[in-house]
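Single chain ahead, written as structure tokens, the form predicted alone.
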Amino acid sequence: MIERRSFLAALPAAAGIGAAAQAERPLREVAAQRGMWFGAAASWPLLRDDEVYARHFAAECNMLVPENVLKMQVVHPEPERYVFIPWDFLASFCQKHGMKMRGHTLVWHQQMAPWFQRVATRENARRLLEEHIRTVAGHYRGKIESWDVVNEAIDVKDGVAGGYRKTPWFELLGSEYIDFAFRAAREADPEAGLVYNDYGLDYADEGSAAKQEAVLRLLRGMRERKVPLDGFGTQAHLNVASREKFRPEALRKFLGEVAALGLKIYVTELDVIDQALPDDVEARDHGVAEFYEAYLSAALDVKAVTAVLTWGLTDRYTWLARRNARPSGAPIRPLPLDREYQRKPAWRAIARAMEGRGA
């Protein structure tokens, strides 16, 4: 936990933090008091090159997840070549600032290396999968809190029995690739928590319910087969346009069923799309904050939830700027800190939700 004096010293005058904001404890301290982690996805090389961003990240977070540098396309760009320099920097940053590090992600159907389709066959796919995991997860054996081993393996709309997504790995190996991946990850790093991570599980509608059922079936099957599965990550990319479909009791029920399997739960990629709200900043921030607090208050009622991570920390650097721009051109405001690193109502909503846990 950051000491109060260290926290204040870490923030430069250029950051423009006012006295009222300084009086508020950083989210990492709020989380730690409740036996949790608060963190965010970090982009390299921005964390290396933007000093203000780096200082705010270190002040607010006690957990970091790399946004892209551990995805196959980046870390394993050629069959016999791995690139660990960006990851090494992020790992050093975490060590310097007393932060835990999550690994994201070992197996995903997107951002795969271009060579994969050229090289992979049914005969060699398992070997390629296991070699990739052993090399990447083994690089920092014993130093990663948890890995998103397999990401987004369920898509009911694909029409496959069991709800599996038709990924390149599925096409070559069938659904067994998931078990293979987790067993290889355990061998590569026995101390890391091994997590299955997915999205689209947040609402009380037909689509979310079907995916929840498929994900629970996957998790239960893995536990029955004694696959080394330690946790579940729910991404929680929320959209104010779908706010009316959110029901706290439905989320608590789903996460409670996950927890009943003996799994830790991570909220892994939280953000709130604001396109459906007016351009007025005050009204927009209120709507975004309200959804953050409603979602987290429900999720944190489930004691197995051990970490909350937003997908980015500041509106200055958010992936949603590319995907969910506002028609008016007004900057989007989906994250806890604004473009000038000021704490927003969303920041305070997250703090209140964590502070309310167990109160």
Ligand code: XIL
Given for the second form:
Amino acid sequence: MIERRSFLAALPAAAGIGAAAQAERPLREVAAQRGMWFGAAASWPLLRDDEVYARHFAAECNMLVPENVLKMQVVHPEPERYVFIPWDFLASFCQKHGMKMRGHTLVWHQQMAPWFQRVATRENARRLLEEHIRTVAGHYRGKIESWDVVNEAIDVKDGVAGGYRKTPWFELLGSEYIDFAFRAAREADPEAGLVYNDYGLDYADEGSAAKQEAVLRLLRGMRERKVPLDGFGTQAHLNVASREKFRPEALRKFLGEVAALGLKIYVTELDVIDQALPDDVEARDHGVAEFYEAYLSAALDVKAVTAVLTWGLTDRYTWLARRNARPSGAPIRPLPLDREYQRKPAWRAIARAMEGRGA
Ligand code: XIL
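Switch from the form predicted alone, shown above, to the form predicted in complex with this ligand and output its structure.
Below: every chain and molecule of the assembly, starting with the one above.
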């Protein structure tokens, strides 16, 4: 059962952190000293119900992003109904623990509300988009560090000019839905940084190169059209199976081009799939950590990178558990803390990469 001790009294002894680790500063402190944020995606209601999870979250992170509760399906389940209770909990958690909050995500082709298909037409789609954004981004107006306004709008494989993904919004409104969304977000919350977020940009291969090019074209176009855009998020869901396709110089070049547009950069959803590594825990943790460090030390060379967020904090709760299960059934280990909240080599890799950045 969950321990009932107070937050501070419980740290770090009750967390089971060993003597050596006690001397290590939490990632939020390491990040703050570098003028950065370290955070993770928080899963609700686990953060409410699992006190140990909550305690470690507050100890390590100075930024939080809701993993699911701001997606349309959850926050806007019926045309006239919005559900803010989970978000309200997470927002007060952030406030209590001195953490910044990111918003994820206003426009995405997945986890859309079931009513959307029934209700949306070419005629009303723009109004639906703007109303959704006005209501959701308006809810914590002035309190959100940044919003992933549009998520995953590029997929060159769809064969559309410009590399746009054929999302329901694209089908109804064309590529302009992206500009509409950012403009509505600016109006709803003028203080929040407005971010375009995407994945599949991490490697020095044809797939990543084509997608990088399309993303850069999108971002440049938005700048030229004076669309309110402040940042770019790269999800960075990494896979050890693709480790040899990673080249630090290729990542630095891409992120450097994004930075040259005057945008802030966020590493928004970092985790490392370990299926390609042997079951042996030590070897596995080493392989995962090595990729964390290679990726982050390259990314953090680009000064525009201001935040690193992992997609989950502990191997106990990770979206990859079912998606990328190991053939042996051994639990996967993609995140900085293990299932018992011990700091793993990946945790140290993140700390070293941030420390290596210089003050
Ligand atoms: C994932 C969540 O982690 C899962 O719990 C959910 O079932 C599906 O979505 N890219 C994103 C995130 O931008 O929103 C996704 O989150 C992971 C991939």
